[in-house]
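Form predicted on its own, single chain, as structure tokens, below.
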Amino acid sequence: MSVVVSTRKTIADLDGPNGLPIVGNLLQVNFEQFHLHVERWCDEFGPIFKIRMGPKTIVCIADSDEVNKLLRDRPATYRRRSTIESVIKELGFNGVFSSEGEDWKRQRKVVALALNSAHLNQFFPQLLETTRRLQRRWEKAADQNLSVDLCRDVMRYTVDVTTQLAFGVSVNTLETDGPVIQQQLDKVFPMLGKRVNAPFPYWRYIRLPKDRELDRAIAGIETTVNGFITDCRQRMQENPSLYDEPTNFLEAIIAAQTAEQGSKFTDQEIYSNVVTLLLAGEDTTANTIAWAGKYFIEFPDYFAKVRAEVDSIVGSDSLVSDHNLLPRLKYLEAFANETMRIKPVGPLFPMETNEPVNLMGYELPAKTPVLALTRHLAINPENFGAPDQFNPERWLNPQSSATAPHKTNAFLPFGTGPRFCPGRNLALVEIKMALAMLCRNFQIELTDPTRKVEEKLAFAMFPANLKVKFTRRQ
């Protein structure tokens, strides 16, 4: 009698890191730090692998074709975590960013209607004003030579633009202390990030310090949120003219709510969505900004070469003052699309299984957790030729022998697919204004260059002592 012997592979037949028991492979990780230490075990076990932590066994994968399947498989057969959705449903703004099914279905198409160009063109004299005030805020510490936490000032920057954008309210925070709703968002992020990642739900149990100041935080912008909605509603009753012409995000949802008749667009999902855009617009753009300016720096000929691109097209003025200028920035987009490729504020991409599936010949089932390894994917040398090296012309002359292969799926800075991020065009405008007016007027400097700049992940992955000083350009 035969035997037969099933060639299937399951989890179990997958390679790993080994660990504990019960807790797996937990305690082997620094969460401010976890992206390096998957990174690392994928140049050891290969572009699919397994990790364990605590009881949840979680599939990596980092092959550019299958990633991108997954992300286009979205939402059907592929989803965000589930852990990601509950946790921000517990905060009350489960917007387009983290629903799923129907519900996202039904956010995403009001929410890019929001956020198009049309919009973005129109709000461009606020962004504008806003880049000045960042301007004066860096020839202040110049003036004074004081030394500057770039993350911190460009997050500024990007709460005043997102601000003014999602409420047509101008808080200006880089020249006063701004007001309380900006100290409360920044108690969301890094909060959010240790409840997705911990192995267990304590806040449900049991509330710690910092789980009551979160509560807190979350409870002034509910309310504040909230007032902006009830004055726009009545501003907007008062001058219907502005269902045609919106000046702003919350202007904007609102009036395509009324047109989208039978859509069921909810005030609470009005609220989610305006708090996901301002989580949104104040963490990442600013620390890909941030992160522009370290390589500035640590890359002057290449900064040199961005300076005479912004030098010719702004022509005599301080700052790119007309947004159809900003496409012919092409040096300063590549150097932005380089700075994304090695520092992308989110390096890793968590998702799960709707259902069973075969993942490069590994059946997984419903539920299963895996994690894609997107800065992985840009620094593989089988996507990118030279992957270490920054060097923004590859984005110029993706054909040069220098730095082939130049594989853009591999490049998956705001996703790709049904679910691909509809602020993208927002952040590009940000990134090449801020660092236009940089380049155009100051000389930028570590502060003290013996002490490395390190990256974090906190949600979002953003540079660790990150402090320059400006030098006026003469």
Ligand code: HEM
Given for the second form:
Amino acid sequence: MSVVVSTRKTIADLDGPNGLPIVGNLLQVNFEQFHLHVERWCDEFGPIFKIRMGPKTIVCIADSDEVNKLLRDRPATYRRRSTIESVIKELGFNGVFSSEGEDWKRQRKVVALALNSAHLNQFFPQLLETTRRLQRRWEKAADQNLSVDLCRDVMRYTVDVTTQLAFGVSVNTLETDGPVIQQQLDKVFPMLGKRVNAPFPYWRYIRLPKDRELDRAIAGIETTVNGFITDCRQRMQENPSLYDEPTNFLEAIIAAQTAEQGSKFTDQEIYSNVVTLLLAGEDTTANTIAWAGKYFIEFPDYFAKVRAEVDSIVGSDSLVSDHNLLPRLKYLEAFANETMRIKPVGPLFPMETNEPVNLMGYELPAKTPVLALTRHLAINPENFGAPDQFNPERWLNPQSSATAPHKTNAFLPFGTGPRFCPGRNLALVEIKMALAMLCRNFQIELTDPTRKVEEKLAFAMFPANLKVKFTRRQ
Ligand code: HEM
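In place of the form predicted on its own, output the structure of the form predicted in complex with this ligand.
Next comes the full complex, this chain leading.
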């Protein structure tokens, strides 16, 4: 009798860090720096390996071609990790980021339309005014010699921009002492990160103080956002031309609901997508601007070059006052790209298989968690030369032997494929506006240069301890 030996490789054949029985690698990681642990394991075990987080085995992948393929094979073969959807659903805002399949497709169309370039150009005057407010805030900080928490300050900017774009309402958190919406939104991302990664959903059985705090924040967001929705419906009834020519995202999505009468665009979906936009647009853009601020301080020569470019383009203005000038800020764009290569807000993409797949020779069953190490791709010497060096000029001269190779498909700060970030254009405009204003008007330094700025993960990756001081430029 002959024995048939299967040569098919499965998850059991994958290498990975040794763990303990039952808990696996759970006790070896600090979730605030989860990405750093996984990246170190990747250096040890190669482009595909497994980790065990309690009962879950997660396949980790860091091969640029495979990651691109995986992200493009959505929504059919892969999806976002299902815990993202279940956790966000519980919180009551399952919008375009977390939904899947047909629901996602319908929502994506409206969101992408609201964020397209034509709408952004119309929106530029409001964005300009919000950038002026950020400038006034920093002038005040400079005059009073204040230490500024850069991330939090820039979050006020991104909340003001997104609220204006989403609802047509100016909450002006920049010039007031924190209307509640921004403080409430601040509670959501860190808890989202914790719950998505939690090995056990304890909050379904017991509410800790931080869970009750989150409940209160969500209730507050619900009241505020529903108030905006009611006002907006009334405005549209009084002025029906807004159905044909909506001026903001909320009007656009209400118009789409009416146009699709009898179809399935629900009030709950409207609420969910408004909150999704607020959250997706806040920390991501703010953290990127803050990381760039840190690099301005660390690399004064590059800062001087960005400043020289801005000076030459804006003339006598104190900021970029015409959106047609933005594409000319090439050095600044290269600086932003280099910032996002090394400090992307999403260093890991948690995905899941919808069906059995073969990933780099391994057979994975449906519902296998797959973690794509997107930042690792961008700091891997096989994809970018001298990867640890912050060098914006690699983006201006990609063929340069000093920084070759330059594999653009390994640079995925906004993702790729059908679910790539629809806010990318808006984010790039905000980043350019804020950074151009900064270098045109201020010198920036660390409040305490002895304190290390650290990467931390709260769903998005942010710079912890980034306290700065501004001085007015002479
Ligand atoms: C520097 C700023 C930003 C970064 C780095 C960023 C990054 C990302 C990433 C990595 C994804 C996942 C992409 C994928 O799965 O392939 C995403 C999705 C998304 N982003 Fe952004 N984002 C930024 C700003 C914004 C802004 C300003 C908005 C809107 C106001 C926005 C709205 C969204 C939405 C709605 C999704 C979900 C898309 C979908 O699932 O179809 N983002 N973003």
